[in-house]
Amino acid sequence: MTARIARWSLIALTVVLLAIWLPQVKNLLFEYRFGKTQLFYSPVIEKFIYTELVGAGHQFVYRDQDGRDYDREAFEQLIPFIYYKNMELWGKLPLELAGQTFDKAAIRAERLVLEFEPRDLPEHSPRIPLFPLLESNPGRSRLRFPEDILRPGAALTFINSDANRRESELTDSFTRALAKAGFVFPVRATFARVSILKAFDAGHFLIDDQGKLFQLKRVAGAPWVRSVPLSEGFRVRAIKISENQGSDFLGFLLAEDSRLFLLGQGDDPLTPLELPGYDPERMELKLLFNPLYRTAIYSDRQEIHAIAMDRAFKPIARYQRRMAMAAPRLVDTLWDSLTPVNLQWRTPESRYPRLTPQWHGEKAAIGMSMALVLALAWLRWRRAPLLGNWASLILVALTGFLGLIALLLFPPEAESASS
């Protein structure tokens, strides 16, 4: 019985390891070179244009939504706000569009890119709940990290990071300031950009026990608290802060119902974005600002969507396409036909290591049937009893060539006993 348990444990472990490592070996041998499609809205022709790799080497296409091809320089001139440095070199600045004139300074003042990825979701990113609360008014040219660390919980506890000692005065003053502003402890979530490499410090955004949102900063060593107004019943799922100089927006706010908003600093802080089909669990999103338009571009590994908006974020044009990288490769089709499942150790959507199965669907029945026939032939060749090895045959029928390889590595029980 012990030998049988050991054998089946080894077979199970082998199948799992093969499902993890063989797809990686296949990807190393057959390198995947296709990147995501780069999609833009051209203020020159007022159409969507894109560039993508369509073949081996550097087979890029530069194309508009109607299928018209351009060379690279002509393509870049269709999005002059992005390639404004090239436009300057080519002597095409200032440029005139929509009855307005834009020089280099005007373009730079309006350009901004905000990004939100599945990895920005709190449940997709491991985080130790210890944060620096920067001094927002440092009185010097650059921000710097404080000597204490903030631990949100039943109170806002400050800990001296040198002496590992609770800072009672800071703890009491910041906890009182939040409570006075209406914050109900404990702290349910904390969002901030933990970096000193930014234009300014917007502090931390905290969610209290009732789901209300507050902004907290340290200004000249004292607490600064703002209650961020939200509509009744509104629930915050995530916030991504991007402190950019000159922007009216601090970043993105994602609601529990997957609606995405721009987070501003005024009395009406939320600007809704109309993004049909957007799924924050699996799609990366960019929001491009230029002097005339705002363009939201979001995609998974199959489809890419774009919404062009005016300066008030009212949609004016939409476009979506299936990316070239979504086209199946022959080697992937063959692999998916031979094995029923891959096991991914990591996924692009999460910073956590996690075994995630990728099922290959009905086409895997081809490989499962072939592996079963080969297993039957192999058992007959070894004169092993078929009925006595029914469990091995079921394993091969369910796991295809993964199970067949494991069966070859660990022979049937009758053969093991006789050897």
Partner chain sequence: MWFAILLKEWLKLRWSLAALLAVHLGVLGYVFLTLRHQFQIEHSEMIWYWAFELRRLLYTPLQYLPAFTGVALALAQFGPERLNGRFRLSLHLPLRGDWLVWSWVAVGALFGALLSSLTALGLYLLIGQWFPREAAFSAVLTALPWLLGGWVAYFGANLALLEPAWPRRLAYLGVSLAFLGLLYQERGYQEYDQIFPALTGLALLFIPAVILPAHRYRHQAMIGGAS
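Can you return the structure of this protein in the form predicted in complex with the partner chain rather than the form predicted alone?
All you get below is the one chain by itself.
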């Protein structure tokens, strides 16, 4: 009996490992090279235009939403705010659009790209909860890392990096300043952009025990605290800060109910973005700013959506399409027909490996039937009793070729029945 349990343990192990590894081997053998569609709103023709790879080599199409094709240079001229350097080379600056004239400086001043990806969600990336609180007023041309690190918890503890020891004075002054501003400890979440390669430092955004939001900076070594006004009951899920010079916005704020906002610096800091169908769990989002429009583009690996907005973020046009990369490939169809399930190990949305089952649906019945026929033939060839091997046959019927491989690796022991 124990030998039988041992064999089935090995078979279970093998089936799981095959379901994880074989799809990865298939992807290595038949690498998918079609990237995501690049979608824009053209201020010239006031339509959505896109470019995508549709075949081997460099088979790109440059197309508008009505299906009209362009060559590459014509396409780039449809989005002159993005290709403004090429426009300058081609002698097409300054540019006249919508009754206004834009030179290079005017375009540069308004251009901005903000991104929010599933990996920006705290639950999609592990994080050691220690953060440098930069000096926001360094009195020099570049920001620099401080010699201490912030531990947000029941207090704002600072730890000196040279001695690996708590800095009592800093800890007390920052904890007191935050408490004085109405912050209720412990700190529930912290959001900041940890980099010295940024235009300026906006400090940290901290959520207190009651869900309220505060901005904390170190200015000339002293605490600077601002309570960020949010409506009653508003719950913050994540914040992504991107300190860009000349922008009114510090980044994105994602609410618990998946609504996305731009985070500003004034008394009414949240600018809502209308993004139907947006799912922060699996979609990457880009917000493109130009002197005339703002365009939100968001996509998973199947669909791409775009919303063009005026300067006040009021939607003026929408478009969505299934990307070329979503078209089923022959090799995937064949694979899905041979096995009933893949265990997906990594996804681009998360840093954590997972065992996410991807069921292949009805078409897997083909592979399951073929594997079952082969298993029956193999048992007959071994002169093994079919009824005595019903469990092996059920395994193959349920798991197709995964089970068949495991069965061939660990065939029934002639003596196992007696042990």
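Residue numbers count along the first chain shown, from 1. For clarity, a rigid core is taken as the largest C-alpha set superposing within 1.5 Å between two forms. Owing to the predicted nature of the structure, the values given are computational and were not obtained by experimental measurement.
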property: Value in Å for the CA shift of residue 6 between the two forms, taken after the core is superposed; result: 2.8
